[in-house]
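Consider the single chain below, provided in structure tokens and representing the form predicted on its own.
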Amino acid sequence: MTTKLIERSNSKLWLAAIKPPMYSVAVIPISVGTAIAFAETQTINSSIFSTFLMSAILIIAWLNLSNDVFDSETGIDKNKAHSLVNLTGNKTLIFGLANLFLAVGVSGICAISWWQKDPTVILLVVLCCALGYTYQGPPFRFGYQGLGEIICFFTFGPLAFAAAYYSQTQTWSATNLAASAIVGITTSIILFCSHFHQVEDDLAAGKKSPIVRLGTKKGAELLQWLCGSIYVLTVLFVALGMFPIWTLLIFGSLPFAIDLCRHVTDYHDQPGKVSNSKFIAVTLHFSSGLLLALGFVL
């Protein structure tokens, strides 16, 4: 029984430090990207949308182990189990195989630049994987600077976006950009969100996150303003004529908002209780996300 019960602990940290939810941040941009370049010229790619889409969770699967990696230099990583450099207790491994990861993402961007003879898609992945390096790799750690949100939003926002829709069109589009500002607030929630459960490690390791400045109370108060401005954006988006009636779907996300609003505003200052509330952020990305997307293709 004492064995069985090992083994499950174990399985339950080994998916947490192989974090599959969060490979949502990865899917939905490519996604919703090329939902609007097809809502906007009714074709779709669909070789260079698999391969976009392989490209980029593998590229994912680089930031989460090279983060692992550059956290357990600084010690914030020192309290937490589910660490695959705790796990393993093999850093070269975990960073090896992260370096692995990018080189095959990236080989696949390379391709569709070379279906297309643009360089343009390949430039901004490039950028995106720069600006995702300095959130945790030295010299630079902005995500220890409280520059983390800021870095998501753009990396997974308009970058990932323009990159998704000039993929399948060769062009750019003022709705696409709408529609990156949206899905990069929800991801830049995941990342806030993460923040909550782990004020202590990050002040001991000198990480001044949005938490830790703000505080769990002020930060609490700011998520519900974040959660609400999307569904404002959208509402603002029909209203212009950008995005099309359909769009109006991610209200049906607005249930895991009010939740994970109501569940941060409860326990922000409770690290045992709140530490879940980045998987409620991680349900309403995807979900609105997917009906955004949804909305484009209707």
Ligand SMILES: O=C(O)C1=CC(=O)c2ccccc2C1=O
Second form
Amino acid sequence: MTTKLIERSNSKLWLAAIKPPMYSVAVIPISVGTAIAFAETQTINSSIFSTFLMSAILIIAWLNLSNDVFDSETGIDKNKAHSLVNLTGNKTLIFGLANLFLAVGVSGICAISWWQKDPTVILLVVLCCALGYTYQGPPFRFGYQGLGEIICFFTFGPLAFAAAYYSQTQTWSATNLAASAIVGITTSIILFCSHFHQVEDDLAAGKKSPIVRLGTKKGAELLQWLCGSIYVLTVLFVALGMFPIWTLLIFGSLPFAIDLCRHVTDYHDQPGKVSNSKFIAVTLHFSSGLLLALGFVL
Ligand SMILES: C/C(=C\COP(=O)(O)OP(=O)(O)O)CCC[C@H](C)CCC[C@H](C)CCCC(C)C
Ligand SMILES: O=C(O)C1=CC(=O)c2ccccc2C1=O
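To test you: the structure above is the form predicted on its own. What is the structure of the form predicted in complex with the named molecule?
Full complex below, order starting with the chain above.
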């Protein structure tokens, strides 16, 4: 019985370390960017789409494994039982695996550029990876200065969307750029929410996350503006004729936005209770992204 309980909590820790829901951040920008390309050209290259999707998932695996490696070096993760480095006790193995995922992911994107005889897509994705590295890796560690959310907005928004759209069309689109702002915001909301419960550990390690800088109460207030902005922007882009009317389907994700804002407003200063806000934010990101994509293809 005791062994079973230990096994169960061990598998929970592994699941928390691998973070399956977080791969939404790879799926959504590639899917929405491709949906817009399809809506505008009526064609889709499914080999390019599936290669891009697999590569993006591998790049996010690299990001998360290497985050545990770099955080183990600053001591910020010393209380984090679900760090892969803490779980395995083998930093070299996790770093090696992370780099393998990055190499295979980037190879997939190289294949797309090779098929297109055009380096644009690989250059955009390498720029995303380099910015992702500056968030967490030495000597930059820009996340420790509170710059993560800004890097997140540009990488998962305009840059990832430009790469996904260009991989299908070899051209650019103002509509795609507008949609990228919405997904950039929802992705940054995930990172923003992940910092509410970590204030004590972040302060101890000298990490000035936006929540450390603002305080949890002001952070909860800012979250309401960020969530509201995705709906205001969608209405604006529909009114300007840049988005089809069906993209208003994004309002179907409003209950998750309300739930997220209520949860964070109620528990912003209670780490044990606010810690799951990151996963409500993932649900908001996934549902709003999927509905937006649907709005473009209908
Ligand atoms: C690893 C990230 C967050 C974890 O942050 P933190 O250390 O505070 O949390 P833990 O407690 O879990 O340790 C995400 C950081 C995202 C980064 C700012 C930007 C990454 C860009 C990607 C490489 C872009 C990939 C684009 C792809 C879809 C083509
Ligand atoms: O572990 C995390 O907290 C995050 C992992 C991750 O890959 C990601 C990507 C984009 C935005 C936020 C996050 C995380 O918060």
